[in-house]
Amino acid sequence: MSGTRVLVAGASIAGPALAHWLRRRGAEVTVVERAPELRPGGQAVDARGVAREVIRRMGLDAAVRAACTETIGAHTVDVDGNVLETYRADDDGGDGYISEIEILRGDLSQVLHDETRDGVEYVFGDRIAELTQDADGVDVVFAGGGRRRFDLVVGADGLHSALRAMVFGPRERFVRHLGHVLAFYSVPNEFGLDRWLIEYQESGSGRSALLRPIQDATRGMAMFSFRAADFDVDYRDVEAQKRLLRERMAGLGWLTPRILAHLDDTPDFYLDQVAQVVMDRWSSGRVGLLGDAAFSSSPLSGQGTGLALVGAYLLAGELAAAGWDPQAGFAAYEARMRSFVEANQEIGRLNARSRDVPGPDAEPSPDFAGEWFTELVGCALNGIELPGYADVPDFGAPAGTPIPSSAKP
């Protein structure tokens, strides 16, 4: 074992995924999460393209698939519920609008936590309050009063990353709002959901409502989307967010009133802006960033989870390959990830544009039928190589999931 001590901030998806690979490479890992426990529910997230190979190499393919939503397709409907278009989970080899691997964010987080908790130290209900780094390590002061020293610190604490603000500067410098807001929460399944997602988009307003099935057949997951170039609600003020959602959804037809009727009794409400994080670099000394904290591509890219999983694999692998030297390891990780990130962020921006309300100052809606878009999607799904890291230690690789020695270094 290397004995390298790594602190990871954030226990959603990127953090536990990184903890898995850091532990496999021989590091001693601590994950700190400000929430008192794992957050349940959330939006459905997808693993497409090369991200599916990362899950296989983790030895978690069966566990992830067992927790999937089992959605077999999607219908877009008009205000009266009449089907306009149909998409199936096996379209485009399982990488289409409905992914072959589709799982609620909270369920994937639980799978990753369950797999890592015996070999990783998890600290819930605490956060990094201060950190000071020198040539040999990072001194961390926790909000709970603890003080510890680590060799490396990685921020995997999401779009609103506190660690990013602490080390790199205020969020306004890096967060790019795409002009939309999304809200998610679970509701009783009084809508007859049965393995099919249903979405209604109101023409000309940029508003939409969606219902999707989840594993618990007695409940479903609702999602609302609306235009909001001036979004300024505190992302921690849940009551203000619910008021905003009611205001913006007023008058939207279809099943909207029935879905909103459950707003006050849902256990897992979440609302936030659709935004990307754009940074010139993802590390500073011994501190690095991963996932949405570093390169959020927004939910409209469909690839936020894929970026987190692939990034976790590469970050741990490159740090170990560099002998845990932060400058070399972080630089190699960024060099491998940058073009992959940029392709996925471009898809997020294009999808946001396609939802914009037409107007004299609006950019034209993208032509998704062009060959250029097919090429872009290919880059976003599979445009990155996963090294085998044959010369890097692998402690505790799952049986039956060998990493191919033929993979390019």
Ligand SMILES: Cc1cc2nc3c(=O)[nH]c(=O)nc-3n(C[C@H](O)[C@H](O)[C@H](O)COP(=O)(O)OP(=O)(O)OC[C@H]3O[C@@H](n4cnc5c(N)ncnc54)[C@H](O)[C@@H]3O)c2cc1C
The other form holds:
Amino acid sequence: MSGTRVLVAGASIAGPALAHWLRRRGAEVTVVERAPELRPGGQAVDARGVAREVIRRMGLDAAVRAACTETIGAHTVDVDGNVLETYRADDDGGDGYISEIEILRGDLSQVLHDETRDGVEYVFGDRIAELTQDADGVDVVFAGGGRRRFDLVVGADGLHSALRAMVFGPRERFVRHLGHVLAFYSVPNEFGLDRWLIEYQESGSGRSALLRPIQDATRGMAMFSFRAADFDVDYRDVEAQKRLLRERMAGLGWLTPRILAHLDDTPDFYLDQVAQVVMDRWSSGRVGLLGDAAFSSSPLSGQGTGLALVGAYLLAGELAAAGWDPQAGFAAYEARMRSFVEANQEIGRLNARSRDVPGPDAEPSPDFAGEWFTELVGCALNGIELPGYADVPDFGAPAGTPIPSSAKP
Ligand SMILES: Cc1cc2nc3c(=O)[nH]c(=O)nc-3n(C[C@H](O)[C@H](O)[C@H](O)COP(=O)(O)OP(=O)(O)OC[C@H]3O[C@@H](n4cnc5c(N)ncnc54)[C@H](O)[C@@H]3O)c2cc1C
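Switch over from the form predicted alone to the form predicted in complex with this ligand, please.
Below: every chain and molecule of the assembly, starting with the one above.
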């Protein structure tokens, strides 16, 4: 059935990527985003392995590469700034610590939105307030008062997905906190940053600070990480999050005090727990989930964006291949994605464990030099088949307009 009406909640990465593929398969797509406009900010995200192939099939290779950060590599440093280790972007065939396709999250979101906005209806500053499904469709009431009926609804509304809570159950049932918190925000580049990322890890405390250049190196993007066994700060209360960050970073050396001095004048701030989403099913009737809402692997896996892009391709492809039958389409998408997601979540958990504070009760830090880890990374990057979907319609990708990177020095 062509002209299937699909509502997607969330316009970050998973939502616009799914909109791209649904439209190409012939669906009519509406994306509703809670924020009043596209959300900027976030650190760089990476497209590794099979996710790079999805970007190529989207026809966005040139647009994404034009917006890449062009980071040469990363230095880890001691408290005085002396270099301890160096990683280069071309290590491991471009799939290493700094990947060859590395793009600021906000820039990738912008590329995806720019490329889809002509063929997709975007509604900003609204959200789903109520949803009722029957055998033939889903009735949706929006918080802004609108009422509409869709054939399918997909939640791409992130780790704290409201749609997941509405249809599948409370967040506590699915969200697993990995014991760390990450914060990101931009600062003026008063640190002499060039094309290198610099990271300081305090030994034994699980705390770290990181800086990288953005916006032609006029600014830097900072990241802080700290241990937190529990995390009860409201993810929407930015002032409480900033207080928590100040408290938890007190006494961390290196450039930390100078970075913290910009907490109140930064135009962007993002803090969240490092968490995964683990669910038995990613669909219920005519409602499905995608991206962090369904299977967050956490920022420590380095693969949240890759999973969202690959999942978007498969979800649209499988729904179209099943003639838009939700049961068959969602089931095929889940079957294809499951082990790929699990490999990436395992990497996220191992990386979190390696940042844990050593102690008598702590699990031993993983041995990343083992062959088992190389195999696991192989599965996490490339361990999934991308069918060609030759039998389903493809209305073609419009040419993406390259946008300049806001990270380029
Ligand atoms: C501002 C921001 C900064 C980020 N920074 C980083 C980072 O630096 N490093 C990293 O690894 N990951 C970061 N992430 C997460 C990263 O984008 C995801 O892990 C990954 O790309 C998968 O994306 P997603 O689209 O599934 O979820 P997300 O990127 O989390 O996007 C979810 C979207 O849904 C919207 N939304 C939430 N609730 C509703 C609702 N009820 N109705 C409609 N829309 C809703 C949100 O505003 C957001 O735009 C960030 C996310 C955001 C939103």
